[in-house]
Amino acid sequence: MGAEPGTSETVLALDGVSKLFGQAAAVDGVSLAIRRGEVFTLLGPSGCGKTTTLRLVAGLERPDRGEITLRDRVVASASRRIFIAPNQRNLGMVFQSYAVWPHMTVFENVAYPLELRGMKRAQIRDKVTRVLELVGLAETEARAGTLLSGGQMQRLALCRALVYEPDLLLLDEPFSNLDAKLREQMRVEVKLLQRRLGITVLFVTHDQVEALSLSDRIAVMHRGRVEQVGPPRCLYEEPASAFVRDFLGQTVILHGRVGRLPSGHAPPVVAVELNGALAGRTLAGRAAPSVALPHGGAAHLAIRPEDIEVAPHDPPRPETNWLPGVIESLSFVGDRYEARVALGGEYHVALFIPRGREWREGERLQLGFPPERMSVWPA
């Protein structure tokens, strides 16, 4: 997790924070600690509470329970009736809409927050010039803000949020209005800028690629609660719940019942006897964290498609953790094939196949399910 609340490494701490709308909890007992200089992302589907959490941090909502601490200063506490106004929290924020003022030039858009703070004109010129140079907008400072491209307006919004050196930068779905190519470009630029400046970022998105590529740590949210917090690779490879497992990336699920271990395997490997058209076959996998898997209990086997091994049908592989299949559909996409493979009955697997050999639709093959890459969950 993060640094402990109250330490010098913690920029932002939420302790048991909840927000109610009527009887429904949009945010339900969230506790987080965000370290100095990291990109921390709130990730989840629509309605999971991530944007409400961001608004609570920004001071745009008041918590009904819990406390929010920024730089060792309590900025919101329901029990102590403390609430610091948004303009007194020293936060920068970039919204989904760029909120560029149409009647101002690029320079004036960035300078305006400093003018509101009563800064001297020479200091404003120095700070605005420096931040515009950082993001490659120095040559546009005299241009009207609305005459910029989408990517340039996004950079302008970032400049305006960074120019007064906030303790924390809040990004609320900042790339949602950009096309796919610009989104990818801005992800790289924001990451490079963040590393160069060493700023702390709280980022909200529902886009998994954005979260995985930008973040030092991610909090996956579901129904107002935090399901799991950790580095991107940890969440992807070691999900702590079925929700995190299925929300991040693609997952192949096979159904069965906990059976006896094949020879050569020992705990924590678990055997699952498959159901349906694959009845009679057994796959072994590792038990998911902190779950009970009684013998005979219904279970799900989960694996990422990219972890499935692909081999020709001949020669046949050992029965354990290999299943025969037939290629139903096949598309060559340059660096690989994209295939849909029928395993029998209701089981169909979508996966990538290396282009090391020729494949064709209708061809029989074998799929390998490495036990160390398979996780077993209660159904």
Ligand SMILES: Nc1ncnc2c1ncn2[C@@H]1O[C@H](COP(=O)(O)OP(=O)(O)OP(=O)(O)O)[C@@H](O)[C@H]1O
Contents of the next structure:
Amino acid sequence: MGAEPGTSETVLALDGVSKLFGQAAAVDGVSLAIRRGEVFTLLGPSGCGKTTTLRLVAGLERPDRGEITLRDRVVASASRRIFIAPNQRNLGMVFQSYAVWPHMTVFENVAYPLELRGMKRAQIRDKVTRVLELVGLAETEARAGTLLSGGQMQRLALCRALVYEPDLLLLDEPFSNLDAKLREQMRVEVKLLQRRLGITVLFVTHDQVEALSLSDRIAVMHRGRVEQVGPPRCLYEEPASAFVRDFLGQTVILHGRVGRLPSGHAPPVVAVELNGALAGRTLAGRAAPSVALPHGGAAHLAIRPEDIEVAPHDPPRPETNWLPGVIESLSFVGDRYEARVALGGEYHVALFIPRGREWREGERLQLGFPPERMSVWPA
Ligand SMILES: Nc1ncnc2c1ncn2[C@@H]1O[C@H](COP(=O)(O)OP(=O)(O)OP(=O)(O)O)[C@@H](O)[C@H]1O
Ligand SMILES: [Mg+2]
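Having looked at the form predicted on its own, could you now put up the form predicted together with the named molecule?
Then the entire complex follows, led off by the chain already shown.
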């Protein structure tokens, strides 16, 4: 249900939103538009402003600058002095530290917020039964909330947010209390649920795997600002900054200077003459987006480890974009090998090697760095 261009409707818009705590901006001029039916994720390291952004959307904080619009209604505006209370925003929220009311059954936990709103009994029964069925908790409805497993409690917290049929569901690290296996399971369940209900989700995490697997689009945040917004694959393959590149996934970096292009290559490919133990070798890669790479300037070559090609020591490959190496350590992990390859001097590369052929520690090999998979950045 990823929003299609042209047909998409903006559910939530942030326009130049800032939030200061004392002198420091926890959120610094953030502008975002979240479309109907998408899972939109705020991803970034601890302290980058993700929770504060979510709290601003929820109405638990007031912006110092900028405007927040939900559907077509301005819910917060610093300059126009508009502030709509959290309970008037029709949002569902699941925060990192969700609480299950211990003296209530599973059913009552979900029903209670609706009772508070004065909804009729029959209607409550309908709604609660429906959401409990959705997340597979129908059988536990008479059980005490505290007798649930971690994953079930997590689902119960989700039910309580869903029962309102919110325009937007806010999830702040909702899986952080779960072990790795359960996290993975919940990730799939939330995605299925979101697709089935067609709800819009604003999701917060510092876990890049979670973000990549769950999101239609991701905003990578750094120090209160948005560094880049895009679909997961686009951010992974075409990061707009070194921060985004290194935050999402593993990166192998080689150092050198911008040099002359070897024959057979043409711009926008850039050649880098490597430094240190690899001096004399030249690798070519694509220039990173909107960076200046003057001839002779210090540069980094970056590649994802899974994009590196592996070939036996013989026959020799062309000098350009292939480097010889030695397998320093090797572990067979079932579907492949995990290897650390020494390229000489300070250069080591950790990568996976397919198990099509048998490899040994100490064995010499060649690593290929396809120019279209390498990106060149100013150092
Ligand atoms: N109530 C507050 N008073 C003062 N400073 C705050 C307050 N809330 C957050 N901050 C600061 O604002 C910055 C952003 O915090 P925020 O909680 O939004 O980060 P986060 O991205 O959610 O981090 P984490 O991944 O650790 O949850 C941090 O430097 C934090 O210390
Ligand atoms: Mg947080």
